[in-house]
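There is one chain below, alone, in structure tokens, taken in the form predicted on its own.
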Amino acid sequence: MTAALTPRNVVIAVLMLLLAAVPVYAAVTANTFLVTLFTRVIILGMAATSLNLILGYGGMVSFGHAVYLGIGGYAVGILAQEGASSGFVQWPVAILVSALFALLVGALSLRTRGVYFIMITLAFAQLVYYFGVGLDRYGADDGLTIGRRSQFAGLLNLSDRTQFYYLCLALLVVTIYLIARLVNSRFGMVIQGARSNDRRMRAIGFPTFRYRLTAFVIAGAICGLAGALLANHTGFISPATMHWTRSGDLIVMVVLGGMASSFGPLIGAVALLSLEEALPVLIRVSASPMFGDAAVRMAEYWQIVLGPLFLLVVLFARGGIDGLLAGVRRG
């Protein structure tokens, strides 16, 4: 077997080749929730991968990483509602403050480590998220309804489903690419060292500190970005965007993929987001013989087979499941 045709890089490729076939494939069924449903996997897989840069690479453990998502989505909504809906000002607005909040951020926060570092992200995106609950003139915690797409200049048109689902897709490969790059980098192999050990790499001479939040920072812009397009996707954003436990859902996308891996957080995306749709149906069809109408109650707690599940990744897959396609081969 060649160094390309790996189970990794076949897994890879036709993964990216089913995504990029969605659109197609519900064209000719007539089955458009597939469109939104991988709309909103490759967006929250972009946000993932964005996390995967500081908490994958740099070591970082952000349990505030879904805020950005809040920022770049009510970037859009505020402006929208004050009547600037030109995507030429939100989108950039929306990297901008969400790169600027993430700055605040990591300048206090990186001067911790470990559970203090978690605390400082996490009281961060608490303190947004009650902000964003007490705004009342853009929905509170009810949320605010976002009436009209991003608008381009008639360069995109972002209500039609298939142009939006190929934008988005460009844009994570585009990600994926660009922090790939910067990872095999020397300041992405500053950023490693760093994790590895980050008084040896200042005592050879490295500012870790800068090179960390600017990392830091790069991962609430490309976040931010990521909100900008699930605020377009859903037509609404509200608070519970940015809720610590959307945080713990972009961690579980990175851990569950592979973490320091360029496609894991994609992977983890995708496994994490079909199987929340999947398991219902599967718990309530394969009870159904058995236990007839309860199973259908049955099937409101799939949460409890996916715990499990998650559990065997932990313990039989220490890289996720890219480490594990890339152990077959060594296997």
Given for the second form:
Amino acid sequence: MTAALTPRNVVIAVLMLLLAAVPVYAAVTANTFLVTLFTRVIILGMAATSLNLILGYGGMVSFGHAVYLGIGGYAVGILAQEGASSGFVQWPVAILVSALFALLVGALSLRTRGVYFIMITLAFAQLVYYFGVGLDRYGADDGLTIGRRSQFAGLLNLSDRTQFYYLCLALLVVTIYLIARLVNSRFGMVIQGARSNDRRMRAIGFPTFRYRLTAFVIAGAICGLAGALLANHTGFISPATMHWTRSGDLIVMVVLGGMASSFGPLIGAVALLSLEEALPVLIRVSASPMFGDAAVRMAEYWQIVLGPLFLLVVLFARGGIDGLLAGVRRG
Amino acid sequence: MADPLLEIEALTKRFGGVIASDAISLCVPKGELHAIIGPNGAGKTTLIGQLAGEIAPDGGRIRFEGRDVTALSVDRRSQLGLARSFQITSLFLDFTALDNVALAVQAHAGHSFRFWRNARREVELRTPARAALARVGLAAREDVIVSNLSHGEHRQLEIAMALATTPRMLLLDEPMAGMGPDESARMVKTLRELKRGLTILLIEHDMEAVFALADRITVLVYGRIIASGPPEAIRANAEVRQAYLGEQEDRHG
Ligand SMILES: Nc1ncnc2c1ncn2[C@@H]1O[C@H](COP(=O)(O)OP(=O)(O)OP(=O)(O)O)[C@@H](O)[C@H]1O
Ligand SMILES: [Mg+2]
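Taking the form predicted on its own as the starting point, write out the structure of the form predicted in complex with its partner chain.
What follows is the entire complex, opening with the chain shown before.
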């Protein structure tokens, strides 16, 4: 990778520096809210990055990707409740079960295209969602409180906010790097070729199904790890984590930030979660001079602003925010 | 007859009431350039589709190098050395010309479960890909994104992609479709060169090109072979003249 001083690279570098500085800033100002918010941003950014592998590079519009957040989270929660609190057990289980589930879903869905593919991935995610709702032993739809964070005896203390934050950030960076390598490898050329023209791929001799399935499994496994992180972060896991609207959020992050771009999904996660926090406040503050107390109620409808914003990006910036940044250089 | 490379036996395909292939039997020996001509809707593309494995025939057999490939998948047939080009250009429009051809090379360079090395920097993929581009006259255009190439260049790239799979046999579906006279002449020259080393099944509406290139010609009408033989015999065949060649002359007339 060349590191030319383009506006896009500068923005990404600044973003990464800011992310690295969050715990420092929080310590100086005694503001833990920012660490909590950005730990979440980083974890969901990692989930979105894994989705980008299949959605952005592979053209597979999975509408059930949050299911792996749930599977990873439940792996941690259930094992913790059953007395296995070692992260060396929990995290591999989270990754493995997610990978196996992805293998099942992928094997059954990847022969279909378009709307059928979207509906099958959605249906499988909803199936697991309702399975979670029926898990009486593990809190059913109320969810499961995780008393103890994953234990990494002597190595790491995840109860330490700062340590946990930097672990998440490190895993995110590793994920972004690995996927950037992967998409430019022979394997990556195959899944991108299959996105571009699957028929031609088969005509020139690629059995594309097995490559797309492998990508699907890798994406599920990484998202399962993100799920294990998320459960540790919130100390809680419930079926709501894998509701289809959560899968929709991940898609929004990828599309908003920029499909088939290394840092796009992270940028999308930062943008979406920041807007979620900022829009209600903005609406309240800007509407209160005119509408007084009603402004508080209006702020609850912040999504009405977010929707059109997203639409604008989809319609006018097909490469998402990252595409806009890349375009600055040319324009 | 020399070693048959491709043997087609009573190949039949129906689309509802339309019989697109009506018990087609054909034998293409190694080294031959065999042209298939016939009016629009005669079933030429459908025949190629069945040979390539994209369309499943309702009956009949296809043998390639003596091996029954009737039930093999598209990618398996490509691995055996059957390469097709598409009548309606089918490329990776968002990739560069070189990336397109390099993918075709990669498909035949072992499995692609390789996750680390940058494929665009692999000499063993790029060098043969450049050679294939050079053979069709696209060497200077390797870095152009394919959606920005002209129609004629798309047609050339179609051939380069098929060539890059190091095939034993080419199935070419109207390589000159939509080309201007200069481009066509160029393509004829390219095909003449390819003919030296490869067995080719050529579908083409350009009669001048067909009669200049073909060793043998088969005429297909309504899915049925009405004549098959050397160019002189086809030119002289009354039924062919009436069913097809005459019609062509009228059209261009
Ligand atoms: N997928 C399909 N479904 C239904 N009918 C089809 C299908 N493909 C082809 N046909 C019909 O089969 C017949 C043969 O079509 P085909 O495309 O093979 O002809 P062709 O000889 O290649 O024609 P052209 O010279 O126009 O390319 C036509 O009547 C066509 O309408
Ligand atoms: Mg045709």
